[in-house]
Structures are given as structure tokens and as C-alpha cells.
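Only one chain comes next, encoded as C-alpha cells, the form predicted alone.
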Amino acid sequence: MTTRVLITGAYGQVGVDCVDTFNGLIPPGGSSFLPPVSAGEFDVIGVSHHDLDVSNESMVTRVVEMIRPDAIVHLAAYTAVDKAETDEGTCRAVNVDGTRFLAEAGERVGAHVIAISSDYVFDGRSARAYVEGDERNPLGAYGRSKRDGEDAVSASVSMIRASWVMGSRGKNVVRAVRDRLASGGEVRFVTDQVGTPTMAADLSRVLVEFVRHRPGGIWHVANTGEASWCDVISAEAEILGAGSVLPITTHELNPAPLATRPAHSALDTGKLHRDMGISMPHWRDGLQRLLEGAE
């Protein structure tokens, strides 16, 4: 039996790989280490911001019906982190009401709802990293929205916990500076915000099995091993084979952010594997294979 899927947010950097993923293609950047996706086995809908504005309940509520989705994968947010703390009213229309929003109206056409979470619901002074039971104190408006988000909806959701997001298509930090790392340049990044990357394609494809279980709750979905920002973009440097990497520290950085980050947000997978038998590759040999996918 297909299964269909709706996809908000289909057109940004997680929601193409999804929209690849739920079709049975592996991404740019991509890998196998889940089983794949049957021909058929999913009807998917993905849909963009002109499509469907998340924020606009009656529009939710139409276009939710009208698809009737067994499955609604809600990638659609709010992440300009800094601006967020000035445009406060806007990221929390999109990341809190927009997700109560998604979540009734699935439970009332009786799709389950998977919905992503962010590391920066933390305030950083873990000295481990967190497990999906520990205390959020976010330090600013896109956190605060982002646990706002998480409690706005019913348990049975499944709340995905991403953190530190990268794929080889959309905008993120590792293809900002690709080009100026390959052409020998150097660029300057952070030491002390410590964090766990992950691959919008190994993401995409966790979606699938919680699209499969249906197992609501608060999860940690990232790839393996802890690093900061200038260690991922060293490894970039790496390799791509050339470039430089000047390690500096948050006070340095000149114009000074206006959003705080936690300086170490990184997320325990432990739930996943136990409870789910997912084991995420390293996050090194997720840049290396988004590095060679990349357009």
C-alpha cells in the first residue's frame, strides 16, 4: 500500500534531499546505510512557502484536507537565527503556530506528524551531550520558538531534534566557503561552539523510517561524533585539498551576532539506536560525500 507523504518546506536544504529521499533517490551526498525506498511505496507531495504559508491556519487546514496525507513531514521554518531577534513575532508565527497548525490538522485527517526541533532549544553549559530528557533554557528568540514549537503539539508527534544542518544543495556554512577554501583562501571560524553535524541527506533518510513506525515523541536525530565549527570547516580544507582555517573564538568574530548560541549543543543519539536501531554515519564521512555530491 503507497503511503502518501506531505512535505513542507520542500524546497530548502533538507526538504530536496527529502523530496529525493520519499521518491526512492538517493541525494547528492547521499548513502545506504538504511534500507532503501521501494518503487511505489510512497506517494509524495512537497510543497514551498508559496504553496502553503504555515502560519495561515485556514490555509493549513485547506490544503491539509484536500491532500489528506497519511504522513506530513513539516521541514517548514524559521531559521534566520540572528534576525529572529528582531523579527521575533514572525519566527514565532512560523515556528510555534505553524506547527500546532500542522500537527491539528494532521490529527484530524489522521496522518501522523513529524515535525523538526533544534539543539538550540539548550543553553550549551552541558558538559555531555544532551539526551532528549535534559532541561532547555534557550538562549534567544529562534530557540525560545523553537521549544515553544515543541510543546505546542500533542505526544504523539514525532519531534526531530537536528542540530548544526548541511546539505550539498541551499545555503549552509560548508558550500558558503567552498569556493574560496578550493581557490587557497583563508577563513576564519570558531573553536568554542561544539555542536553535532548532520548530513540533510542521512537526515532525509531517517525521515523515511519515522514516516514507517510512526513512534511520536521527542527524538535526537544527528550524524555521529562531536566538533566544532572550525573543525568542520578544517576538514573541508582537507579535503578539498587546499585553503586554511584560522581558529578563532566567538568575541572575536567582527560584526558580533546578535543572536547567542550555546557553545556546546551537541546531541546524544543513544534513543535512536536503542529504540530505533539507527546508527548515523560519522559526520566526517558525511562532509566527504556531500563535498563529492555537491553541485
Ligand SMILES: NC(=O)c1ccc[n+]([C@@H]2O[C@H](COP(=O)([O-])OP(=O)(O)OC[C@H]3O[C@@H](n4cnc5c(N)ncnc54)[C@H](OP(=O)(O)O)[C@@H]3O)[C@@H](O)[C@H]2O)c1
The other form holds:
Amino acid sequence: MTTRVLITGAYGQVGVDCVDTFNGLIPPGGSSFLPPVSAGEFDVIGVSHHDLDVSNESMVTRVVEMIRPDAIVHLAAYTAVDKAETDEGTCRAVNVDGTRFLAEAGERVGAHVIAISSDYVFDGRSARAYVEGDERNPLGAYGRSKRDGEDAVSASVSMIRASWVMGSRGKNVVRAVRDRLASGGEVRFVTDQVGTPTMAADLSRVLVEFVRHRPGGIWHVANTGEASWCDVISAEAEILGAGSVLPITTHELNPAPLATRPAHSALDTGKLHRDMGISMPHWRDGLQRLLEGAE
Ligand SMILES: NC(=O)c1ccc[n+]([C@@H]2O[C@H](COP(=O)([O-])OP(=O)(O)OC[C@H]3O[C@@H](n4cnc5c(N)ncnc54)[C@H](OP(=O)(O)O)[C@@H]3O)[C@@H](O)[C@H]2O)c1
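Given the form predicted alone above, I would also like to look at the protein as it appears in the form predicted together with the ligand.
Below is the entire complex, every chain and molecule, led by the chain shown above.
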């Protein structure tokens, strides 16, 4: 039987990989840590911001009732972390209200809803990686909107906290500096922000499992291994065989970013392993696949 999946934010960084993954278009050479998608398993309907503004409740209701999906993968979000500091109303309209509208509309048509939250719900003061039940204390407007988006939905929704996402398309730090490194340039990256880098393609593979199994509740999904931004970009330079990275601290960033980021927001994925049997590949393995164009 075919499962109809509605994907919001389908043209965003995770969205493009997610649409391809659900359509079974994972190129050979990619990581195979999860069962592949079989032909006809999913009927995928990816919608852009233009097709569906998730902050518009009547539009959400109309689109969800017209498509009547079996599952909704809700990726649309306001993701401009610094801009959110001076535009919190818009950020909340998308990340809090929009998430609630999708969850309620999904519930009305019997769809399983999967929404994405963030490591930025935490303050980053923990010495160890965060588990799902740890206390949340966001440092900025984006993190607050993600926390309140989590609270705006029922426990039947699968709420996935992701972190430091990077894909082969869309906006991310690895892509932003690639040309500069490849031409032998030097870039500066901080050593005092540590997290769990996550490949959009690997996150998308896990989203397929969530549609298949519909667990509900809060989950951490990230590649394994912790790294600072300096570590990630140094690994990129090493894989490309070009460029260099000058380690700096957050205080040396000029201009100083508007939003304060958590210092240590790594996500512990033990629950994903224990309860769903999913072991994520190491971030460096994922970065290598991404830079080599394996996916
Ligand atoms: N990137 C990360 O490091 C990271 C980390 C943790 C969690 N996450 C979460 O993962 C999810 C996917 O992130 P991403 O990296 O794919 O972000 P992204 O590249 O910024 O994509 C977000 C998409 O949402 C769309 N969008 C914005 N406002 C909308 C609205 N009102 N209605 C409908 N669509 C709207 C955007 O379209 P326009 O550009 O046309 O406005 C964009 O295509 C988000 O929930 C994000 O918060 C991301």
C-alpha cells in the first residue's frame, strides 16, 4: 500500500533531500544504514512556501484536507537565527502557530505528523550531550520559538530535534566556505561552540523510518560524534585537500552575531538507538559523502 506524504518546506535545505529520499532517489554510493525506499512505497507531495504559507491557518486546513495525507513531514520554518532577534513575531507565527496549525489539521485527517525542532532549545551549559528529557532554556528568539512549537502540539506528533544540519543543496556553512577553501583560502571558525553536525541526507533517511513507524513524542536525531565549527570546517579543508582554518573564539567574531548560540548543544541519540534500532553514521563520514557528491 502506498503512503501519501505531504512535505512542507520542500524547497529548503532538508526539504530537497527529503523529497528525493522519499522518492527513492538516493544515489549509489550513499550511506545504507537504513532500509531503502521501495518502488511505490510513498506518494510524495512537496509544497513550497509559495504553495502553502504555514502561518495561514485557513490555507493549512484547505491544503491538508485537499491532499488528505497519511503523514506530514513538517520542515517549513523560520530559520534565520540572528534576524529572529529583531523579528520575533514573524518567527513565532511560522514556528509556533504554523506547527500547531499543521499538527491540528493533520490530526483531523488522521495523518501522522512529524515536526522538526532544534538543539537551540537548550542553553548549552551542560557538560554532557542532551537527552530528550533535559530541561530546555533557549538563549534566543529562534530557540524560544522552537521550544514553544514543541509545546503547541500533542504527544502523538513525532517531534524531532535536529542540530547543525548540512546538505548538498540549500544554505549551510560547509557550502558557504567551500569555494574559498578549494581555492586555498583561509577562513576563521569558532572553537567554543560544540554540537552534533548532521547531514540532511541522513536526517531524511531517519524521517522515512518515522513515517513507517509513527512513534510520536520527542526524539534526538543527529549524526554521532561532537565537533566545534572549527573542527567541522577543518575536516572539510582536509577532505578537499585545500585551504586552512584559523581557530577563534565567539568573542572574536566581528561583527558580533545578534543571537547568542549555546556553547555545547550536542544531542544524545541513545533513545533513537535503543527504541528504534537506528545507529547514525559519524558526522565525518557524512561530511565526506556530502563533499564527494555521493549524495
Ligand atoms: N539548518 C539547521 O542547522 C537546523 C538545525 C536544527 C533544526 N533545524 C530545523 O530543520 C527544519 C528544516 O530546516 P532547513 O535547514 O531545511 O531550513 P531552510 O533551508 O531555511 O528551509 C526552510 C524552508 O521553510 C520555508 N518557509 C519559511 N517560512 C515559511 C512559511 N511561512 N510557510 C511555508 N514555508 C516557509 C522556506 O521557504 P522560503 O525560503 O521561500 O521562505 C524554506 O524553504 C526546520 O524546522 C529547522 O528549524 C535546522
